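Only one chain is included here, represented as C-alpha cells and corresponding to the form predicted alone.
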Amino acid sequence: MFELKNIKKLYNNHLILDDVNIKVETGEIVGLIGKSGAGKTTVIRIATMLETVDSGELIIDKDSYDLTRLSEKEIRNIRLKEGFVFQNFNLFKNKTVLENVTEGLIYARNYTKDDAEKLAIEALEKVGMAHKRDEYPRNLSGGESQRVGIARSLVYNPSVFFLDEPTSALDVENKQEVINVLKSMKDNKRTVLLVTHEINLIKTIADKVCFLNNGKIIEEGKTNEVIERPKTDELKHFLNSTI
C-alpha cells in the first residue's frame, strides 16, 4: 500500500499542491489527470524523493514518514521500495538493453553480474524484448525503449510502480505496444500511481481516478464513475479537451 497524505508544497511563496491526498491500495491502479500545471509531475517528483515538501507525509508497506524531515537512511528505504517509469525513457545511449536493466542492480545494489543477469532477462522477457538484449538504444523503436524502461523498473520488483506518461511520447503502433504492458502489470496485481493525459488509458488499466485542479484534488473515485458522471465544472472541461 502507498499513500500521500496532506501534501503541500510552495514555490517562490505559489502554492503548488494544496493538501493532496492520494492512496493506492496494494495491487491497485490508480491514475492521475489533470491539465497541464496542475502539478501532476509534481506530486510524482515528491513521491519518489526528487522534490521536497513544505508539509506532508508518505506511507509505504505500513512505514509512514514525515517528508519535512528524512534522514539519507530513510530516504534510500523508500526508493529501494519504488520504481519510476519515465516519459522520455532515459535509457544509458552507450549500453545494451541488458546493460541498461542490470546496471542499477549491480552498482546500486550489489548483485553479481551473472545474478543481475538472469534477473534482467527475467523482466525482459516479461515486456517481450529479451530478444533485443544485446541491441542499443539507438537502434529500437520509441515502444520498444520505453518496453526496456518499464523491464528496467520491474526488475527490481518494487512495492509500487510510479508511471509519469508512459506513453505520450509514443506513435499510436508504439504506444499499444506499451498499453499491452501496463495492461500486463494490471493482471499481475501490480500497484501502481499512473500519471497521465490520456483517458483511453485511465480508462483500461485505472482501478480508480484523482482529478487534480490547480494543486488539489477536486474529484475521485472508480475509473468509470469518475469519467463517465464527472460532477465538477472543471472535469468536465478537461475531459471534453482530451476528446
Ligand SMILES: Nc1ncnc2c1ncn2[C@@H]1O[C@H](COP(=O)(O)OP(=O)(O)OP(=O)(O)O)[C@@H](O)[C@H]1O
Contents of the next structure:
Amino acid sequence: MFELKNIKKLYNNHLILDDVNIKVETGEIVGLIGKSGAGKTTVIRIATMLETVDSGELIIDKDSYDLTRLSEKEIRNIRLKEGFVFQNFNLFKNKTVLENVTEGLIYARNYTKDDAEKLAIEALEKVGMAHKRDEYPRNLSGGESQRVGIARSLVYNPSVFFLDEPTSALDVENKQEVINVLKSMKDNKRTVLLVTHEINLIKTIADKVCFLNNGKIIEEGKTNEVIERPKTDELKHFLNSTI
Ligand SMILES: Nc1ncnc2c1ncn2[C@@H]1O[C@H](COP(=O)(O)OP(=O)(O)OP(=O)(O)O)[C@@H](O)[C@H]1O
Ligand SMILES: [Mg+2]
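Now show the form predicted in complex with the ligand, given that the preceding structure was the form predicted alone.
First the chain shown before, then all remaining chains and molecules of the complex.
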C-alpha cells in the first residue's frame, strides 16, 4: 500500500499542491490526471523523493514518514520499495540493454554479475526484450526503449511503481507495445500510480482515478464512475479537451 497525505508544495511562494491526498492499495492501479501544469509530475517527484515538500506524509507498506524530515536511512529504505518509469526512458547510452537493467542491481544492491543477469533476463522476458539484450539504446525504437525502462524497474520487484507519461513520447505502434506491458502489470497485480493524459489508457488499466485541479484532488473514485459521470465543470471540460 502506498499513500501520500496532506501534501503541500510551494514553488516561489506559489502554491502548487494544496493538501493533496492519494492512496494506492496493494495490487491497484491509480491514474492521476489533470491539465498541463496541474502538478502531476510534481506529485511523482515528491513520491520518489526527487522533490521536497512544505508539509506532508508518505506511507509505504506499513511505515509512515514525515516528508519534511527524512533521514538518509529513511530515504534509502523508501527508495528500495519504489520503482519509476519516466517519459524519456533515461537509458544509459553507452551500456547495452542487459547492462542497463543489471547496473543498479550490481552497483547499488551488491548483486553478483551472474545473479543480476539472471534477474535482468527474467525482467526483459516480461517486457519482450530479452532477445535485444546485447543492443545499445541507439538501436532501439521508442517503444523498445521504454520497455527496457520498465524492465529496469521490474527487476527490483518494488512495492509500488510510479509511471509518469510512459507512453507520451511514442508513436501509435510503439505505444501499443508499451500498453501491452502495462496491461500485464495490471494482470500481475502490480501497485501503480500512473500519470497520463491519455484517457483511453486510464480506462484500460486504472482501477481508480484522481483528478488534480488547481492544486487539489477535486474528483476521485472508480475509473468508470469518474470518467463516465464527471461531477465538476473542471473535469467535464478536461475530458472534453482531451478526447
Ligand atoms: N523546479 C520548479 N521550479 C519552479 N516551478 C516549477 C518547478 N517544477 C514545476 N514547476 C511548476 O509547477 C507546476 C506544476 O508542474 P508539473 O510539472 O508538476 O505539472 P504537470 O501536471 O506534470 O504538467 P504536464 O502535464 O505538462 O507534464 C507548473 O506550474 C510548473 O511550472
Ligand atoms: Mg508532467
